[in-house]
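A single chain, nothing else alongside it, follows as structure tokens in the form predicted alone.
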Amino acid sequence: MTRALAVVIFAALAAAPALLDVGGLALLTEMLVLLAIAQSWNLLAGYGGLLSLGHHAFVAAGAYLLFAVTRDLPVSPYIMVPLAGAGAALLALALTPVLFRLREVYFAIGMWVAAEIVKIAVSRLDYFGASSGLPLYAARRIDTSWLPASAHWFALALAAGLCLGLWRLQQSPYGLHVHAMRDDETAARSLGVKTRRIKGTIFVLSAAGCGMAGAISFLGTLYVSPVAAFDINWTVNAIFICVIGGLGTIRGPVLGALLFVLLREGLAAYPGWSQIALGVIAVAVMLMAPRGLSGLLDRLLPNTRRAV
């Protein structure tokens, strides 16, 4: 994808609030939020080699921080979106002393257990509305007619920023250290790569991306609850999107998110079939195109191959 084409696509997406109806804009915003979560998970798993089954905890953390802080303080919900990402990053930082003692599948399971513990804690705290959740009290201080467009622009900025950040990572010497750690952590450490610091950095950044995505997603719904915020499907969908699109690439999650939404909407009249179709496609991709749709595109159209 050339830079000019990327700019054209970004401009077209930025103009979506003026071109689409409410339903179309909501669907496009949801796809961008899913892309942002998938790219955040891709940073950790595809680039850092750390598989997580609990990233929905960071999605929920960002959403709950947005609702709770704007309820108690005269802070704009829009300002809280990046701050919600910072809060999710702090949660990740607090988890690292325990989780980073685990390796491979144990880290993945440990992250899922941590997410469940946070969910139980939030569900029992009256400060967060317990099991009932919280409405967006701050909606009384803003013009809610702009919420759909604002959520869309936030989602677009986050998704584009993550894609650009991953591209910059690939071009930098730091990216070489990240890839070396993913491919062989012991060998990388023997060459002087500070693997623990790198893992901690990408874990925190990945959590921040999910936290902002969670805040943006629930900003548009005006309500957050433990069932919706801590839904493990946030993580499952991100895994599907990355596996189908191509793990460890930039355009892979883009292709995966597009296919995910198209399948879900195309099979909306047949409940459950979209998940079955995604499962079948994921298995087929893993067997016949291990590098995902991105790798398949490189094989079919070699001239399109890029460092994305």
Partner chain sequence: MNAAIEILMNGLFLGGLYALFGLGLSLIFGVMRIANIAHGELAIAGALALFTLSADWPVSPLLLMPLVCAGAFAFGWLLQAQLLNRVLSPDPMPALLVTFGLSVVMQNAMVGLYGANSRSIDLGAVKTANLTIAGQTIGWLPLGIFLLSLALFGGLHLVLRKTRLGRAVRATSDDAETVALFAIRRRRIFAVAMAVSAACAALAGMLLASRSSITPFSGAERLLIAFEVIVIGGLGSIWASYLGGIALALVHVAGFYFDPASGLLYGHLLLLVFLLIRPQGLAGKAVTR
Second form
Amino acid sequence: MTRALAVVIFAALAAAPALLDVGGLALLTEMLVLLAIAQSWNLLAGYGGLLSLGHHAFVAAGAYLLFAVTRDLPVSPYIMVPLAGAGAALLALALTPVLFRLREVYFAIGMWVAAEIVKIAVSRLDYFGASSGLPLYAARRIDTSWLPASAHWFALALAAGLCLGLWRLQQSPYGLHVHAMRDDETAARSLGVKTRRIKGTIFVLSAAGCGMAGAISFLGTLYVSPVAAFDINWTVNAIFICVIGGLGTIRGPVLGALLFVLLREGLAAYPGWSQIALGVIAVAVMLMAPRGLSGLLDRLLPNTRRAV
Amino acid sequence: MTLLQMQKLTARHGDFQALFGIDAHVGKGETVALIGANGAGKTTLLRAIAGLGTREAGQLTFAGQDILAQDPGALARRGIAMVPEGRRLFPSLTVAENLMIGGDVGRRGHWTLPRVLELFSEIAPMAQRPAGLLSGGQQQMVAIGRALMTNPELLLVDEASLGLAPVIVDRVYEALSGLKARGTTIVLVEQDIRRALAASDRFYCMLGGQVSLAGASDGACIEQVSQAYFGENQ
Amino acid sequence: MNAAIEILMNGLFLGGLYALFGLGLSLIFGVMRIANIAHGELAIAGALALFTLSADWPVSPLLLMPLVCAGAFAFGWLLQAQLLNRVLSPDPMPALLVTFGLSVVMQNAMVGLYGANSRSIDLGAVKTANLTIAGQTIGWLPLGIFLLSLALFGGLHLVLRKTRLGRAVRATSDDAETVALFAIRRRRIFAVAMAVSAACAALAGMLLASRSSITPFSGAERLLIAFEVIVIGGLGSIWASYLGGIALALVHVAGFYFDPASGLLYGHLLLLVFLLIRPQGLAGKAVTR
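Form predicted alone done, so how does the form predicted in complex with its partner chain look?
To see the whole picture, the full complex is given below, headed by that same chain.
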């Protein structure tokens, strides 16, 4: 039942470029990109128990990698999308020796500081176009009329892939280890669960997801700048989407992303208000319904499987 | 006169029910020992009396008044003090400050900072040192002294001998018997059955969250106690 | 040579202000093991509140500062008592997420109310007055802020060390469960800590806006500065924050002197260095593990 529904939704989303106008498609693509970033953040926070306030660094890393490499090498930007994820993963790997000394609050803010350092470094390096950024030089090599559609398909593939990956994780023995670690790290470690390695893996995968999302998002805009790529709102929005939808669930961020886009478009005439509304809702969720929309859905439809 | 009375008291330890209908009483001036194997519910019972953890149902009265719903702070002000398992001193506070925390509860009486330091003369020279730097035995004395500073009517002592050298344990129990001589009512949890019986007037042996045997400590039959301690099958 | 003295002097004075930003954060982290992500927004809100008040009342902003601090104190108390005390748990994530949500709400509300412009509090003659010591010109304002922060640290030190409330706060910081046995209500202590923290943040924000300028977006960098102050200083005593503040400010001032485009970069790098080679900070206990 759930599976059939998922297939139908996926098929409908895949057909979107043929059905929607330019604006509608862009909005849908953006929602999928947000969902992908939120699911990546969710993987780290909801499953790994690590709250990051600096995931925008990975979004930016993916985007910049795409723009810089396709400028210098005759590589198709499309091929660079997965490679951008790998690049962001490498950045995460490089950060682990420092950040994994930190816990809880300190990890959260330490990650933010790391993002700031990367941002300042990128905006000072001429290689990355310094503070003015880079255009997508490789746009000359591809048929740009297909760009919105292909960006959409990439975003769909990434978001769906992340949801599927999380689902597979929940089903797997490895997922049990992750779950045990989230519940009680000390106990899990004493049972032989390699918590540090699991957290490291989750962190790197989470960065990879953000990196690809960043590459896809800026592929569509044809231009990347430090201000846009390192915008902390990438992280802020991912957090709101996860918290409101339900941290540590798969459908939570899906519901959260839907609500996020609806709220933002609904309040488009009042700048700033959608952020305020989201913040208020997120705080209210933490206080009154910590399992978010997903938890509310469980209460309304007690028959659906809880795990999904 | 009965100071503390429990009837059909039940309580939980985290998610698990740990006490299943305890009936017990403690008379004024008595020393009562709670003995039993690990997990029998001794500490849960002691914590329940002090207001820690969740007490669920039954009766719990102190000096004739129902205290089932009262929080630890209110009970401290009424005269119930606890020496918790593992001492639980405030390690960054000095010894004197740890004792003063007890005094801050606001019950005036015999015990003052100088008198406590006189009772435990070993710790007097360390009064200005952080309590975290003391040895286990010294910390135990501070923990008892901190409870005394609240001038309690009822002193609850959890595992006073845990992890201490026998000489030190002797010293701690000597101090407790001195308190008894002053008329302080004491309930103590103790792993060492012989030590517990020697120090107390009466005992309750617990098994599986219930009282399996109760009686006078003097002349208690060790065989009987050990059966109550380990259960029928042993 | 002159440049070196200038850097040292400016770093020292700015360090007092940085320390004040760190103080509030280190207080609540020490007592509750949580951080307030909205710490920087509280500081900026304090400064903006002072703008509003001094626009209405024709008195020196200096006289209005205690009023704003009192308001921030009340706000911090309510924040803890009404919101954060409801999500207390060994897991710090819920509290962190609540303060995170609050920081976003506050920032956007401030942008909505005050616009995105940069503002500075005008203290009139105080701002430009200076004195000359040993050939060095020193502004009264930076010096005054430095001395004020020193006095506040001293005062807080005395309260924490010599009073019953201070004893209760430190005991709660050591063991928030055991204090219950001694009629200390941890929720109340937490509320006190958050209230003092918010008042410190508001004061630091107002002093910052007097020294230089702020925008409603300045909160984030203030939070990072406060965080760096307590990591570089180390936890354990409030003076560790003072040391951390001065160290960070020296690096910022020197960085700005030699590389004006660097922003907060060298401060961030200093943080990394400390995390790698001296996680316990300059003084005090390790905050990382």
